[in-house]
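What follows is one chain in structure tokens, specifically the form predicted alone.
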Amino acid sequence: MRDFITPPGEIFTIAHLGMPTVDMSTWSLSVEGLVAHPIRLNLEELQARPATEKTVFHECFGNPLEPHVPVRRVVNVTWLGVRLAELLAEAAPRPSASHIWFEGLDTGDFGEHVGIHYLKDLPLDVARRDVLLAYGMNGAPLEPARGYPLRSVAQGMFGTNAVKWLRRVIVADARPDHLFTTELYNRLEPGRDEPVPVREVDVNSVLAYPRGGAELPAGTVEVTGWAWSTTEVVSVEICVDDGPWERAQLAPRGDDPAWQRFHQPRRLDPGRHRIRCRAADAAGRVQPEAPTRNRVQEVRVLVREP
């Protein structure tokens, strides 16, 4: 986790349902349900449109049945693609409308459920804000992994909202009944009686060096990591052992919603010892100590004699 844009060989892949095989000669996108104008488009129909390139965050919710344990997996890339709003402008919902379903083509059993595809919604108009149809990934064309030939993209949500080989986009006027909209993938915010979608992620923030169990020398350490939200992270605070915490170099984040990098030079004597960071967002959040899925990670070090 070195780099701001994360290569290739270091984005982890999920799937639920398996990966499909793709007979690109079949293949198209469509945008159909309560739409004046459906819309079907190959793939080289969705590259000869405007492109929208952006770097994002994805990070990854973790296990649906376990909501509140950490997992920190989380990557930073650049995408390549069309913005759905344009689409969706062209094809016109109806004054019904209110929210997108996207649907992949990786189909297969889980649990009890047999023969499905993968399905998320949104509301209509975080769909148009913030939905990006991607065809490329840092610099190059999608690999068949991470969803070719087309994937959505929902800036500032977690990874399960953006789907991979994307075959359908329908509006309707409700959520779908689905087992990864409405069984899979809620969660109890604080403040709220009934669970919600899982989608805007939480404020957040993880060690990059030291690792966790990593051997040094007694010194100076650069701690280094990355900082990322729904909205600017506007702080990053590092604690070692029981001494205080104190505020990080922060980098700002610019016009993308990228994650942020955070670094302090520490001077750690010979001993093991403790590394511990928070993140707090321009929202008012900070990351907390409570046991919950964005709690506060820690490493632990061991400092040599030099």
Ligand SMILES: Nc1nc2c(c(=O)[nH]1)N[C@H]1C(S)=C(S)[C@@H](COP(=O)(O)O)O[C@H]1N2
The other form holds:
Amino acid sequence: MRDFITPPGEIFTIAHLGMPTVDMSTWSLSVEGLVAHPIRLNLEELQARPATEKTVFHECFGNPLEPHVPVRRVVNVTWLGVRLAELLAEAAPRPSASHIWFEGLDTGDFGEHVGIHYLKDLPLDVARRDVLLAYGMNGAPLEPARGYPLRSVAQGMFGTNAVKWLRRVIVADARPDHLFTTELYNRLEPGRDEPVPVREVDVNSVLAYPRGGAELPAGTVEVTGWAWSTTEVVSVEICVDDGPWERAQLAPRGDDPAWQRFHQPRRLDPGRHRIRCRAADAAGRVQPEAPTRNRVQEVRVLVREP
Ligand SMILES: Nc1nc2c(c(=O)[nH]1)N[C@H]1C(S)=C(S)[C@@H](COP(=O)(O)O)O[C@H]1N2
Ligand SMILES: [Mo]
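To complete the pair, please output the form predicted in complex with the ligand; the form predicted alone was given just before.
Once more the chain from above appears, this time first in line as the rest of the complex follows.
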């Protein structure tokens, strides 16, 4: 949580179906389905295409059966790869195309679902705008756990949409009926009565320093953390105990959908304290106090006598 770019060793790993073994002598990526010109490419051919680099936050939604539990599993990394739009332009989706399905080559059992692949979908226009097919991370080739040789990255969206060990991009005219698309990973959002797919992230922030349970020397601490949303975060406020909410210094987002650093020096007297942070974004969304997954975070610290 210290660095703007998270070092590889500090990135969480999620693999619902276990880690696959990839045979690079047979691996390829295909773009198929409702297209005029299906494409099949190996890694070298992908890497020979114009490359795009993007620094983006990467947040796990958490257990899809507990959509309101705060997880705060988030990192920020730089991806290198080919824009999906580029391959779609070549494949030429048919007029009836409306969705893109992303299929990983990992396969396994999940509950009573036997021998399934990891599969996610996005509307075609969103996939064309926001998806990078990444073969590199933080200046190195993708590591096996990150999805080597290729994964999709859907910027601004929860990590569940970023399909690792990608092998097929299927152009279709509907959503796929699948455990990870229509069954799990759907949630009720405020103001809606139908569940919607878990895609765009909520406005959110985490404290990086001090950590919950920390013992600190008396004096001034630099309260520090990260904030992110689908749009730019425009303010982060910090509250100590029952004092007022005070605005922290906040870094701008820049061109990429990366997380933003905030910090604020606070004098803390000896004793126990509660520190909270609250982000608001350019769309006018503010982290709630209500029990939702992006509720305001609070940490408790102990400041020692000098
Ligand atoms: N093929 C495949 N892709 C996947 C998953 C998976 O189980 N299989 N898990 C998803 C989930 S829930 C998350 S949060 C991210 C985690 O990416 P990471 O392990 O690189 O941090 O990958 C997503 N992509
Ligand atoms: Mo996740």
